[in-house]
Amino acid sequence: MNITFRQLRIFESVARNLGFTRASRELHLSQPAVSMQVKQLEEAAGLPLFEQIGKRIYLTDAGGEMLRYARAILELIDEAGEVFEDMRGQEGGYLRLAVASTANYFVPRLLATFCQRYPRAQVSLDVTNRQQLLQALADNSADLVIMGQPPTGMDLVADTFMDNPLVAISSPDHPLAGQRDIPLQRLQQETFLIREQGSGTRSATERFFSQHGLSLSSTMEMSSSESIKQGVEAGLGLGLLSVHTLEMELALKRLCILDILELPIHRYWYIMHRSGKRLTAVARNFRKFVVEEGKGLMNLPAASENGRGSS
């Protein structure tokens, strides 16, 4: 088949959005270079790569092969592209970093000063849930990942680099604010505001309540950490979030940690990659900075045993 690594670099954008508009967006190209291109593939493979139902297109059996084909030979460019860059010395090239949502309170930080070491690194954020973080370990569609619990299952490198202890908040005027140590079940007469299913810190605290033969009688599920802080403070109930994502409210103290025993939830944020990928220099050099001084370089409440001094 007489195929082009743009044609396969075309396709392969055009079958990750499932759309033609999205992946002109992401590639500058006009949508009907797109098109042209992800045809004259199909022409070179005899096969119909897409199919459209409705509104919405969908890979052919022939479009997912293509699709595996396309990427190993694309990783494989790639990795040739980043061993000569790695061999002529650069300290430049281009990071792929996805991090979940929560996370996103404090990597930017973590970013600018690495950005500042090393000006000739180009990164790419993906902000995200956990199920889109798995997908991307998946499909070795990032470089590497910044989230909570790894995993199992998946054969990984994962290192902890900083505590991701779980509190809960309230709006200064609850009737639990200021209390001092709350049981646990107290818990189960309040309604809580939690995150959709999929998020990490959902997980955590489903998994927590389980553990401690409790659940939650009451809950509304917010679709993100800004949202659930909003509804704390408008007085909608509780929240179980991150103390990472905090640091603002507990400033200007329009939100508070609860006193409550057995919380914190003691979880830690993991930096990790697939086992046996080739990092390039940009990524060996982004983990080892997040690895050996990302903690030291956080401005971030404290969350002591209990809650005590955040309240």
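The term rigid core refers to the most C-alpha atoms you can superpose between the two forms while keeping them within 1.5 Å. Since we're looking at a predicted model, the values are computed, not measured. Positions refer to the first chain, counted from 1. First, how it differs from the form predicted together with ligand PGA.
After superposing the rigid core, the C-alpha of H174 moves by less than 2 Å between the two forms. A displacement of 2 angstroms or greater separates the C-alpha positions of L76 between the two forms, with the rigid core held in common. In a rigid-core overlay of the protein, E247 has its C-alpha displaced by under 2 Å between the two forms.
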Given for the second form:
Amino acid sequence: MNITFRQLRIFESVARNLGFTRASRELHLSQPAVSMQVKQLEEAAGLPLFEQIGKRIYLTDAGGEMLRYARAILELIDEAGEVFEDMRGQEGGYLRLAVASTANYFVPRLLATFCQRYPRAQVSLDVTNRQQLLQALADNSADLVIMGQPPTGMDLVADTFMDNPLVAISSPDHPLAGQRDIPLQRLQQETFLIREQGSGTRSATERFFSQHGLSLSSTMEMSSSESIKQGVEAGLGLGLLSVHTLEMELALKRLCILDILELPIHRYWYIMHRSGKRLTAVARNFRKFVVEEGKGLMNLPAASENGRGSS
Ligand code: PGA
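Could the form predicted together with ligand PGA be given as well, to go with the form predicted on its own?
Every component of the complex follows; first up is the chain already shown.
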């Protein structure tokens, strides 16, 4: 059907007012102009939309159907207008956020506060490992990325907003739990549950051990911090994870942080985007919010906590 939004608006006004004169006044158009548009719509439908009985006009059945569709279409058009207005404005719009799986332990909390402040912001959150994040930056499928270390060799704007200490963990009944000042070498005898290739935690761990001239003799690979924590708790081995992943297990005393002399590994969280990228208002607001307030919203376990004194 070859019809225009203008015809639908005029028709809706005539149908609501049940009168061409009243519609023409409402729309500030001449009455012949209104009649002409309705006539064209009737031609497009191939059916009369109004009938006149005496001095009054009535909607035909076809007119009733046309009114239903016209209202649905016009509502959608108005809604689209509001969405674009939001996107142009300061508060609304869309944010594609991609974060390292380790950051997923705190990012939803940041989003909750942010979305309360900007209720019209629409956010999608993609949680994946570091390697996939680098891909998201490269192919521009994320507006902002949160991860442990900005990659080299990519032109990025990156701001750090919080510490990200990596600590060694064990189950509370492990022989090392509760010991003080354990030398790093001692860990070589232990089985370590380590993250998958492509994980930032994994590469930081490997770098750390090789910087100290050590290699782990026994490892078991697991693809999430969650499974590492479960495994460590069950006594499968030790783990080295960001303290951000441990809040609940430490509070419930299901895991403890080992007091290793050379640990924690000091890392930081960064929020970043490709330089030259045009950030939407919501992305700009979120970035500013994270940098200025992110850390203050966290309630972190201390990296030196080791479960001693637990009962
Ligand atoms: P990961 O990321 O979840 O890939 O280990 C953490 C990081 O980038 O440090």
